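Take a look at this single chain, the form predicted alone, given in structure tokens.
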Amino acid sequence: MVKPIASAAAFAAVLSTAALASEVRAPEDVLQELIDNHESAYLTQSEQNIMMMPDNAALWTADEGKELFLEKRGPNNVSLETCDLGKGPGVVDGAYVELPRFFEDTGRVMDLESRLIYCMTTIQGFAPDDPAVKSRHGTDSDMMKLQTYIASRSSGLPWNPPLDHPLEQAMRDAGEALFYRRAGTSDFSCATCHTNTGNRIRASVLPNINAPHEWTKAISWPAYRVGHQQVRSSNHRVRGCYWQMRQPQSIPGSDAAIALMSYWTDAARGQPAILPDMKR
């Protein structure tokens, strides 16, 4: 016998989740629509990647991540179905495009990686130094599989990080300051490369943060990096950028790393996410 839904609010939540699921789109379709609507050397710079998008190896990683999300694991032998990513326990559809965000239970603004670590340690009982938690950046890591699955359930949805809480606004503003802050031996900032159209590093066309149709692809991580033959995360990209600027390495989960992601996600607000993407 089917149980009735307990309340109108619960019924509305079910309908909302179903509507989001129907809006999730294949990443290759999202990218092609952007290409059709905008002239951009950045979006079209890799014809091979565009052709391979339907067979993106990261899609397998997402499938493995779904299995991990539902599997009972850790010392507590439970799944992550009670993990609240911002839209309610176990809800993944549309969650990623609304991160980073403030979480009452931690009193912090968190990105997907830091939130997953919190759920894996508090719900499943993993120790912080357990390989399931500590290994984070390669295709074979549990963290990368989980992130890719959760992100894939936001493909085609518009970036919409909340800015209602004072800490969300503060983190976004701090991220903007970091984006434009010049430092290091080369006196570079993120803005050095990413505030003009047509900038290049060797053969690579760089995205312009002031062109949202380009910036949405730039921040669409996790993504399969063909040159690495690995699926990589947002934190891995931030770390790589700071290395290229010859600045100290970004620390995943730090306020600085999350602030930068808060700003760059806000800069793509309203644009459709391409998840998982393929990068050079």
The other form holds:
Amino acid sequence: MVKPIASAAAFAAVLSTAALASEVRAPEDVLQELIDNHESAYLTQSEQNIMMMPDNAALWTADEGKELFLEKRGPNNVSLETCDLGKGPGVVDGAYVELPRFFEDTGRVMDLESRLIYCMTTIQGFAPDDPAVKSRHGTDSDMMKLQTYIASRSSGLPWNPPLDHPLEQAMRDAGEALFYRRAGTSDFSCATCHTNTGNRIRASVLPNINAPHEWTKAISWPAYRVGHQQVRSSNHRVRGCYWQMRQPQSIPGSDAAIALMSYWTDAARGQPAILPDMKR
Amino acid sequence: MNHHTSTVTVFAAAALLGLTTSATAAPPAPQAAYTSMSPEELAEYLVFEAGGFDLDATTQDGSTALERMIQDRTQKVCSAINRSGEELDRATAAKISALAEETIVFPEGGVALGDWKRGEAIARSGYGFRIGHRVDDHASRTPGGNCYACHQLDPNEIAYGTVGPSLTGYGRLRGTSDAMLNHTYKILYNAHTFFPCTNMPRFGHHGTLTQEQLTDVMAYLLDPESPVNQEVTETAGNEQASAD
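Let's see the other form, the form predicted in complex with its partner chain, since the form predicted alone is already up.
Below is the entire complex, every chain and molecule, led by the chain shown above.
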């Protein structure tokens, strides 16, 4: 088991990460390969987290999410097996690294969270204010379980959000403008902290959006946040950043949040996803 | 289908002209309209018209969150420069500096050093002005300047950020002339005066630190007694509790 991974890593150094892009891999192996191939204080900053990756509590969350995905639920008493996450009804493998994307049936660019809500409300018949749909944060929420399961089936695959549709391109470009948009009482934007390599806030090393090999870890959510003792989502990360920036609360599922994610996912293009990840 | 398209066009036009004003209540426009906007126009639309943020929330100073998102000239120009990845041209730099200079209000009776111990507490505290899911309560705790998030100051503090330059030995290297006091006050008040489009927040201009707090932070930077101006070995054992 160890040998093919080691040789694959050697291969990747010579060719590119695309060489082993087709199969789902354990997140700790993906991270190790990135560390082996790149010098990055961000990737290596928590020795303890790296050590704990094989016992990541989020792996249980993913297992629970799989059961939930296959379970007949909601007023319509059906599973999510007909949910189209972008690669066809029921296709989970590799779906997450190709989000956000445009969906014909809604005419919108959607991220994982908004697409899941769409499936739960239209297929399973949940009301939008049902706790199954409405509760978005924390390990015990259905939303985090389902997201972690679906994301984990993209671990090791290269981020590859489509930009063929004009709306996908428009959302990505608006997301870039949002990323650099300074505002508020501290004049901050996302770019203030995330456009240099190796910079720290206090003792935390910051990821650089212009360094795809470290940015892939930055956007690898869901992740177990050791400091919170909870599995957290992309939307939770965005909310935290806007809070730190002294700007208004970001609304999950809004086009602003989706645009930002379109840009940040595009910035990690080609690099393998680490899912689920562990973060400080 | 035709009816749908015309609604979309109207919506887009309205958005571009700024005719729709209410923020979070309105349902988001059909995305099809987005492709007719520039990235900047769409970003503004998503912030102010499409429910991207809780703009109705109140803030610590009684304004609404909406006002936090409205960019002033400095924020707008510096965002665009930063995004372009290009160097700031001299003419724009001069304009940003001049704008900053105009904002500066000196304390009555001139700039004098405050209390470095109070300054240290301000430098260590990241409390204040956060809104949203957890709102900082200024009545129960005074906001800080969060200097350590980005700068090294006391050489014995290991948890310092590196987004800004190290300020260790700031006063030891510069002295405490009136010119240096005024210079330092201006940087804290509005750093764009000397460093146009800097990442540093405009503490005085935004009023996130009071004039008195600014002079306390100045004392932390400049006072010969301040830990910032001691050698590493002379201040071994940091007694100040970290109040991040």
